[in-house]
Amino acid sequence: MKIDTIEVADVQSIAGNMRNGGYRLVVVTCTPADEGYYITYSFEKETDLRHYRITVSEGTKIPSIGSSYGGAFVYENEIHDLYGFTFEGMSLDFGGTFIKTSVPYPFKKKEQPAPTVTVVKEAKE
C-alpha cells in the first residue's frame, strides 16, 4: 500500500483534485507517531485506492476538507473529539459534543512520568 506524504497546507487541494478526478472519500484516520500522530486521507474510484498522509503535532490547526467532501465532518469531528486536533471550517462543527467520552481526547498521548527505582533493604536481626 503506497502513502503519499504531504504538508498541512496541501490537504484542501488534494481533497479538491480528488473530488474534481471522481473520488469518492473513503475515511479520515488519525494514529499516534513516534513524532507526533499520522493523519491520513484515503480516496476511491472505481479499483484505485490513494492515500495521502499529513504528519501533525499536538496544536496543529488542520483545514476542513468539507467544502470538497461534505461527509468528511463526520471524520473530523471524531478526530477532534477523540485526539483534540481542530479543523478549520467544517462543514458540520459539533464542538466537541459529537462522541461523548469519560475523559477529554481519551486516545491523545499521555506524559508518561519517569521511571523511579525503589531500593528494598533486608531487615537484619
Second form
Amino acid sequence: MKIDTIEVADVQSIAGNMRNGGYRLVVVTCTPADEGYYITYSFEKETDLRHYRITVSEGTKIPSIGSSYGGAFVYENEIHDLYGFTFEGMSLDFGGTFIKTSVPYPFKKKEQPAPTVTVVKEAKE
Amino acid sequence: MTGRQTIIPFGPQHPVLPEPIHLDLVVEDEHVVSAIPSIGYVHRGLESLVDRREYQDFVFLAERICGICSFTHSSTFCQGIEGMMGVQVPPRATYLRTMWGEYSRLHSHLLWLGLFADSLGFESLFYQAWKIRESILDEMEATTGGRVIQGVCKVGGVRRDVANSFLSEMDDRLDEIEDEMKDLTNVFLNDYTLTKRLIGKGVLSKEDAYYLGAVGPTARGSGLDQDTRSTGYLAYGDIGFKPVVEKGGDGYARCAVRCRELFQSVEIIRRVITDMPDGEVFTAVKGNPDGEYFSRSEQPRGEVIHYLKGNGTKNLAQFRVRTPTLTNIPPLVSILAGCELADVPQIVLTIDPCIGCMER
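Switch from the form predicted alone to the form predicted together with the partner chain and give that structure.
Expanding to the full complex; the earlier chain stays at the top.
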C-alpha cells in the first residue's frame, strides 16, 4: 500500500488535479498516529488506487476538498464530529451535528481509553 | 411556484424506512428544493473497539456491522488482516467465500425488492420476494449454520467446508430459484404501476454519480462500469467478471441492475460450484498484524472499505469502515433536489440505504 505524503497546503491542489485527471474520491480516513493524526485521501480511476496523506496536530484547520468533490462533505463532517478537526470551506457544513455523539469528539486521542460502561447519575430533585 | 418554502422532516421514523435516517426536505409547493441529511441515531462507535478486542475475535464484531451484508463485512476484514500479514488463503476457502458472498447478494437484493414492493402497497409481491429469499437463507443455514450471521469466516480461511456432493445438490436447487426469480423480476420490470413509480424518478447523471462518489447499483444504474469484483479479489479473477450496467440513471435503472445481478450471482455460484478446488479450507496464522491495509469488497449495496492499521500486538491500532450507504448519501441528496414530494420515499429506497451499516 503506497501512500504519498503531502503538505496541508497542497490538499486542495492535489484534489483538483485528481478531479481533472478523472479520478473519483474513494474515502477520506483519519487515523491517530504517534506524531498527531494522519488524514489520508484515497482516489481511484479504473482500479488505479492512489493515497495521499497529511500529518496534522490537534487544532489544525484543514482546507476542504468540497470544491473538487461535492461528496467529500460526508467524510469531512464525520472527521469533524468524531475527531474535532475543522475543515474550511466545506460544501455542506453541519456545524458539528452530522453525527450526534453523547460526548464531543469521541475518537480523539485520550490519556485513558473511554469507559465501556457509562455510569448514569441520579437526577437531583 | 409560490416562492414560499417549508421544511418537512422526513424520518428518522418513517413507514418506508426500516432504519433511521433523517432528511430535512425544503419544499416549495409539492417540489423538493433541497434535502439536508442527518445521521447518527444508531451510531455505535464500533470502530473504537479494536483496542479492546483481539484481531481474531474482531471478525465477529465486524460481521455484526450489518445484518444483511454480514458475511461480506467479515470476509473483507479477514482479507485485510491476511493482506497485512501476507497469509495465503487456500483456494477452496476463497471459492467458498465467493459463494457465500454471492448468496448474501441474492438475499440482500431479494430483501430490497420485497421492501420496495411493500412501500408501494404490493403486499403479495413483497411476500413472493421474501419467499424466494427464504430459500437462499436455507442454503446459508445448511452450509454455515447461520441464516443471517454466519460466523463462518476466520483469519486464514473459513471454519466449515461443504461436501462436494452437497454442492451438487445446491447447484440443482439453483434452477428452481432462478425460475422463481424470473417470474418475480418480470413484475418489477414490466408492471405498469411499478414502472410508473420508477421511470424518470430520481435521475442521477453518469458524471454526478462518478464525482459524488456513488457506488454499487446506484453507480451502475447511471452507466458507470464500476464494480470492485472487477479487481479480481477472491475467486472473481479466476471466474472472470463483467459488471451489470444500465444507462437510465433513474430508479428503474437501479432496480433493473439489482434484478439482473440476481441472475449474475446465480451464474457465479454455478461457476464456483463447478470449479471448486479440492484441499484445505484454512491456513494456520501465527504472529500479529503490523502495518496498514486497505481492504475492498463489493457488497450488495456497493464498494465497502475496511482500513486496518496494526502495530504488532494482538489488538489493531485503527479500524475504519467506509460503507456503501455513507458514500451514496451525496448522490441521494443530489437526486432528491427537484423531485416531487410524493416520490421521496421511493427515491430514498432506490439507493437501498442500510443505516445500521452506515453508522457502524
